[in-house]
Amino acid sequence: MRPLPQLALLLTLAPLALAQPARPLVVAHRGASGYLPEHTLAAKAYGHALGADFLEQDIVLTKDDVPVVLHDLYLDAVTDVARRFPGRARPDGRYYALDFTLAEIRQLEVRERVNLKNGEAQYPARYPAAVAPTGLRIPTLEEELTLIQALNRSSGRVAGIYPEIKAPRWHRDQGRDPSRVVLPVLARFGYADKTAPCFLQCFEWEEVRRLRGELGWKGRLVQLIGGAGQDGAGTDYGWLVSEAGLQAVAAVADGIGPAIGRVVTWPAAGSPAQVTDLVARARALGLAVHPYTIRRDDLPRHCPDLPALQAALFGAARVDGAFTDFPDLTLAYLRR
């Protein structure tokens, strides 16, 4: 699949999308995932229509090395894989995307995320999990980029992309290298340098350094930062938010994507929001700050409501942008 011929238009408009915005950036987290099953083309099209500045892509590989847009390494929480391919789980009981070819993954139907412990919807008030069939599928990265560029052309409004390399250390332990697969796809679609409307993100510090160094990524790069401790690849998030860690990040990356709890917390019910100094320290080093994730149905502990969360992030902490499952609600707040 090749990029659409409007690429020249996209690149002409891209600097406008990346100029210092009049307001913080709104990133549609897994698309408009508060309204439609996450990471489907329908969720991305709706996120675009709602006016999101950027649309997020989590990327994993299939058995035949095709990059697909899927949040987990596993298929079972958001598809009917267990019914269609019984017996294909690994010993841990999970169905890994890496064990299925693209042709097999195309047979799966995407549904709203379920909690595998009880089989119930993760977010009960969202798109009904019982609706069947949905007709929604897991898209390839190329299919999604084609859709976004087509919508940019037809709407005259450039929405950027915000891809994440998922679990690169795990993939390499399996003999695969998602970063080496993904970067040429991004380049082919015109997302190759800092003039393009693209932020590439990853949780693993070693991979962020590798992307900039060994793999020669010239575009915007964001270090994601978890809420506590270390990840399975050995990234020490506590160190990353220290002064030494932020300085190291600033030497290779353009921004950080911290969990909301690293930016603002509510110590107790009824207490005012407490803003940390992370945003100020990061911005002093030239790093943009895009925390994750605003959800009206999954607020931080003790946060009273969605307006309070958005006021704390955009008003008190003054973040540069944020990931949100509800891009329309976040945009409405910012426009006020």
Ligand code: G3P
Contents of the next structure:
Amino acid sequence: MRPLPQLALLLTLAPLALAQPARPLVVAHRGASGYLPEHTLAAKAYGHALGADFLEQDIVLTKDDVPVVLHDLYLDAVTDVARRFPGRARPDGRYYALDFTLAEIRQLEVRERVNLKNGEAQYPARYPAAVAPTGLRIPTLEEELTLIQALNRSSGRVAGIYPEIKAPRWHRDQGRDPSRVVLPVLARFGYADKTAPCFLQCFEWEEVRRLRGELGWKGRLVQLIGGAGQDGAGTDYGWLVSEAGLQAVAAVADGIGPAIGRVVTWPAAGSPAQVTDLVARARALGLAVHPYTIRRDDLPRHCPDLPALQAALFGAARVDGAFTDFPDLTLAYLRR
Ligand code: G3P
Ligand code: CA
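Having seen the form predicted on its own, can you show the form predicted in complex with the ligand?
Up next: the whole complex, starting with the chain shown before.
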């Protein structure tokens, strides 16, 4: 598929490039993943219809170097790969997207995420994991961007994109380079500068610096920051949230995407929310703050309910945007 013609593309992007909403941005996390299997085109179309400002893409590579929209390095938690391709797992028992060609991946059916330890749905109240056939597939990045830009035109409302380079260090250990593959695609679709409705994101600090430096990315860039105790694949998240770390991030990036627990916590059941100083320190350095992930069915520890979470993030911490599995509920809160 080809991107929209240049003039149409400019007209399509113009409204958001000129005026972003005055309220915080709502990023549909893996699409409207609270309602449809994550990262399917159906979930992205629904997120668009629900009014999300941005639609997220996690990106990994196939065996033939095609960027596809998939959260895990593995295919097994969200597809029927084990049934269709028995014997193709690595010694660790996992089915890696990198070991399958696009033609093979196109044969897989996407379903709601399951917990591989017990085979049960990760989020039992969501789209039923047992539904089959779903008719849903893993999209390529190109297919997804084509859909979003077509929807922007047909709906008259521009939703931006929020692509994440997944596990670049791991890919490079395998002899692959997802950033070098993805950047030309983003450029071809018109997202390569800061006027475009796009935030490129990555968890790995080394790769964020490389994107801005060696790879010459001129668009908006966000450093993701995992929660306390999370493994950062060589990235020290504790250092990133220090004053020196934030200053270093501010020199190359436009924002940070911290785990919610780095912004607000509930120390005990019944206790009020406690807001950290991260948002204030980041914004003082000119960094936007977009925490992840609002889920009504997976709240932070001791957080009483979704209204309390959204009030803490938007009302108390005053973040600039947030990733949410339920863009309609987050928009409803912000539009009150
Ligand atoms: O990229 C923001 C958020 O999506 C990070 O968490 O694991 O869902 O990619 P993850
Ligand atoms: Ca992500």
